[in-house]
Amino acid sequence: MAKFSPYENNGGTCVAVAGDGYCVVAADTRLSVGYSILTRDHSKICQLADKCILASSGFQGDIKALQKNLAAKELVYEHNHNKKMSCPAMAQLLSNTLYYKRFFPYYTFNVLGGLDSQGKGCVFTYDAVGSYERTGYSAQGTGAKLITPVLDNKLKSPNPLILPARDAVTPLSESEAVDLVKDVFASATERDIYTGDKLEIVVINSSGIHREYIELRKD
């Protein structure tokens, strides 16, 4: 007898890498259920503020509801304070929003990337109920277990328990970070059936936000 479940994992992988003066956020465009591909051209990336990008994988219904909720709260903030919300402020808002729903969570796995008030790249990584951490890089989604060891090996983020605290941004240049993201996605698509079709790369820096697309495996 089939059981009803309010959740479904629609797959996909999201990655973010922060550097000095830039942040790279990337995600594939495949949306699938089990062995069926629903669409090959679905963006998992949402711009929440001027220099703040959210990438999410998981259940598509919850992702859309979460994005709509955050966009509404950001608009209220903008009207109240006459300025756009900063990326660290948005990170706290996302944590509060996820924690508020902890007893019936949004089935979303989120990476938030952008620039802080000093112009440095920042990446915030989350679990499903709002616990978050600022890091130099992060991967979420079905391909995260394949991508994270490669990022750990290449970037070696400083231990947050060692004092004095060291900067979490990665030592790579912007072009090197983009090339690394392309490489890890090319590898992940070889092993993860829920990741593929096309890669959307968003680069945030002082001159604005730039998008780039590259093709991935279709099978």
Given for the second form:
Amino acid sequence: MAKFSPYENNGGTCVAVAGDGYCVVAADTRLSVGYSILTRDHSKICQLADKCILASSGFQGDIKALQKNLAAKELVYEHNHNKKMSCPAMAQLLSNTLYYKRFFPYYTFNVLGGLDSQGKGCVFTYDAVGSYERTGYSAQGTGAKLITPVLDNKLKSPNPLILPARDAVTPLSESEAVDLVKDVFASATERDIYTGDKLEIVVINSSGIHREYIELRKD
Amino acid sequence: MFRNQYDTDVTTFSPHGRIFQMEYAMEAVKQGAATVGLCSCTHAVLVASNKPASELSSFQRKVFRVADHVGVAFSGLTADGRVLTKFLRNECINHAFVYEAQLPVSRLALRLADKAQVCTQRSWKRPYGVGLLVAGLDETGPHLYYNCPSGNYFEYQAFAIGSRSQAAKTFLERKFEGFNKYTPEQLIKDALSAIKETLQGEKLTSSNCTVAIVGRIEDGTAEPFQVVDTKRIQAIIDSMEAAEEAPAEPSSMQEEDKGSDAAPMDI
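What's the form predicted in complex with its partner chain like, now that we've got the form predicted alone?
Below is the entire complex, every chain and molecule, led by the chain shown above.
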């Protein structure tokens, strides 16, 4: 008799790329379990605040709970401070929320993207227990190992130890970044069975939030 | 009135069956600055008059958003009001978390009333010294509730609480029958007129009142609870004053008008 596991991996991949004045957050829409597909049309992306988007892959039950938890905490913050949370503030909150469950973790692999208080794009990448880092780009989920080398090739953030200090944002334009994201997802879809169906791309910039859907291979 | 024997704590009844501490708490509400609430069949409006503690200070905030669909305004011990607002916000957030739906306004008023009642039946507590006007929109439309320190709550078409609120209530009693058909703008105008009655001669400006509105607009979408900005309020006040002066002789705005009253007027 197999031992009951409280976790399940529902698969999927999330990617975020930060630019100067924009941030692209993308995730596929396939939900799987084992070798089966549960649905082809499930969003992994959640808007937490004005300029702050969370994309999570992993166990969908924990993802949903985590998103609801963060949304409620954001509302409390809004009531207390009379403004919506900034992306760096939400980044810290997400880290604390994840570590709070250090001994029964949220099985979620998160990427937080948005604009910081100066209007520059920011991406924060997390592990399951809240260790996080601000970077210029990130991929998490089942397709991450296929995508990250390509992003490194195109966007490698400079080593933070070298001088002179350089920005962590990519020199690409917004449309170039979106095209790059589409390409990497197409590649990941080829070899990762858990990634495919549709790609949801959300772009945040100074004029607001823009969402588009691209078809991916359905096999 | 000699009622000092039975008013030491809230767990003592008087021989006439009254709890004086509770009534004293309601007195605290009557001493607070005036607050008015009105409801139509699409919107609910709250107006609070802003009385600064001194000329040098700013005024106490008395109108608070509790959730997207509901807000409160209160009169009395505003510190108690702040604490209750925190409680109400928490209730709304928790309900939305569990049920993924907005907490209906009547249930919110009920939870507040139950919390207030607890303080009337514990010897180590005191009643909340604040009356709240809870205005919100839910599936059944806009609602206005008044929550007393006693733990009672009632739904109203329009109500006023605080000092000199009787003047506002008289004004509202004259006009309430038409409220259901009002546009949001008319609702705000009448709410401001009601608050004006409580000012007793002092000029109404956008800086001595706070207006908030919540409701459902024509296309069916909900307008979330928000404080109306001062520019819009000033524009409404100006248009109200212009409308008042229009029927009078256009030649002057002040006392000189009295002389020409003798001119023949049609019935």
